[in-house]
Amino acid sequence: MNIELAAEQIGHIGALPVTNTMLMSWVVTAILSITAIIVSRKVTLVPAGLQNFFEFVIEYAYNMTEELAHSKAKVFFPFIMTFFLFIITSNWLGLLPGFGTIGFNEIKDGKETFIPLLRSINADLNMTLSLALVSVIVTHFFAVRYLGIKDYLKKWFALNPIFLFVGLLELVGEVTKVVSLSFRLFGNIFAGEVVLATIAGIFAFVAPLPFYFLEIIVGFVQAAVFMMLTLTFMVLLTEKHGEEH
């Protein structure tokens, strides 16, 4: 199993180059959409099966969101829960057999290179960077919505030189949020992919199993961390100085 840092291109749709991670992002979106349709088709007062499981997950996550966001929970929750479900599905799907091993050979620079058709989405920095950008942009959108443009700008700019300096430092901190969110998720998933590929290359059976279980935990933890950090950023940025609940 060959591991490449950049996502491999597997084709085109018109002028749009399609990578293996882009393909899998569409697959994950389709899985989540179909699951949502199936679960919501026959909703009963006494939940059972998939409805019962998803109601438990959503209720637990919503209560946690409400503890932090209070009255804003109904607005924040759809976004952070979407992040969680998309990331955890992507992480766990990437552990299935066939990822990194099913593909085709292509001649590059006169050498035959294996191009995997399936690859874990979050092992691509472009994908995690996109998620981080969406997280930060939505957070700032909510800040303007709840604070108003005047109070929003006051967070960063002031006539007092000291406050202006602090505000500018905080503004730089907003850029580091993008870096932190994207590299944390990418680093953990890519590292796990490399470890699994290395172990599977040395020991084909049994030995890789503990690492697969570890990656299942890592996949959940990284999805939860991304969700909680996004929620925390949303809560902090939408509060006025001195605001109390």
The other form holds:
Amino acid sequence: MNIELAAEQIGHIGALPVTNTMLMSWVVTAILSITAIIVSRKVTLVPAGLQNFFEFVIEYAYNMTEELAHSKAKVFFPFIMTFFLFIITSNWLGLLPGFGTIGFNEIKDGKETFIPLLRSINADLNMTLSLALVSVIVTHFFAVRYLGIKDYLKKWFALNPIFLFVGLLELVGEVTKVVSLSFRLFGNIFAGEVVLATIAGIFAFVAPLPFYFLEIIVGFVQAAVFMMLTLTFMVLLTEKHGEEH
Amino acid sequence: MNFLTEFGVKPILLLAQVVNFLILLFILKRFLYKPILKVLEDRKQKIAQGLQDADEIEKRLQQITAEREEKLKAAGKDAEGILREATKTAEQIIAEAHVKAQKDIEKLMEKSEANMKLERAKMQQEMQAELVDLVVLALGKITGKVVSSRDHKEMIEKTLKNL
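We have the form predicted alone; now please give the form predicted together with its partner chain.
Below: every chain and molecule of the assembly, starting with the one above.
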């Protein structure tokens, strides 16, 4: 078993190269969208079935958001919830049989290589990096919106040389956020894929089962961590500087 | 930034994924979060309303119970009063009846006594008359002489009166 660090390209639409993770990302989007539409079509005051489940998830997440963000919860919530739903769906979907094993062979650089058609979305840095970028950029956008451009800039730049230095360090920290968010998610899921592939390579029956359970937990934890961190960053950055002193 | 290419990062893929994510965000916001949060809020309000209503009903019930008890108490008092008055009236009526009965009895007794007296007087008179006749008859027999009855009678009556 050999897992490529980069996602394999399986085709292209016009100028857009379509990788296997890209394809799965569309699948996840479709699954979530269809589920959402099915749920929303018959939302009743007395919940039943799927509505019950989503109510539970959404209410829990919303209460948590409200606890941290108070009045801003309504604005933050869609982003946070979507991060969670998208990441957990893609993580768990990536555990299904067929991922990494269904594919085709292609002659590449003069030798035949196996191209899997399906690949866990977050085992591709493109995907996690774009999620992290959305998270951080939206956070800064909210900061400008809630603080105003003046207070926002004051967070980073000050006339006092010490605070100026601190502000610059924090600015670097913002870049680090992108890196840490993306690489944490990517690393966890990619490592999981590698472990599962390796164990399956040694003995494919029963042996990988404990690792599958582990990956289910990791998939949930990573989704929750990404959600929580995004929420925390949003709350912290939209607060006025010096309010806590 | 060389290491990024090793990870297969391409700006166009990043952009595609961002767009993808934003589309998903929009769809979920429109079709999942909005209706579910709305229904949650609606239910919360409905439950609050229900609890408030229940409270109100409870309060009303207590009020009604208290009112009823008060009314019952008042009615009991009224009934007692009426009963007492009735008893009093009845006692009065009975007493009056007693008095009247006593009077009636007395009257009756008086009447009967008078009657009896009258009767006795009549009887006496009758007896006297008979006695006179008897005496006249006896005297006649004894004397053998018939006295004119009228004279005799006068004489005897005189004697009897003197007796």
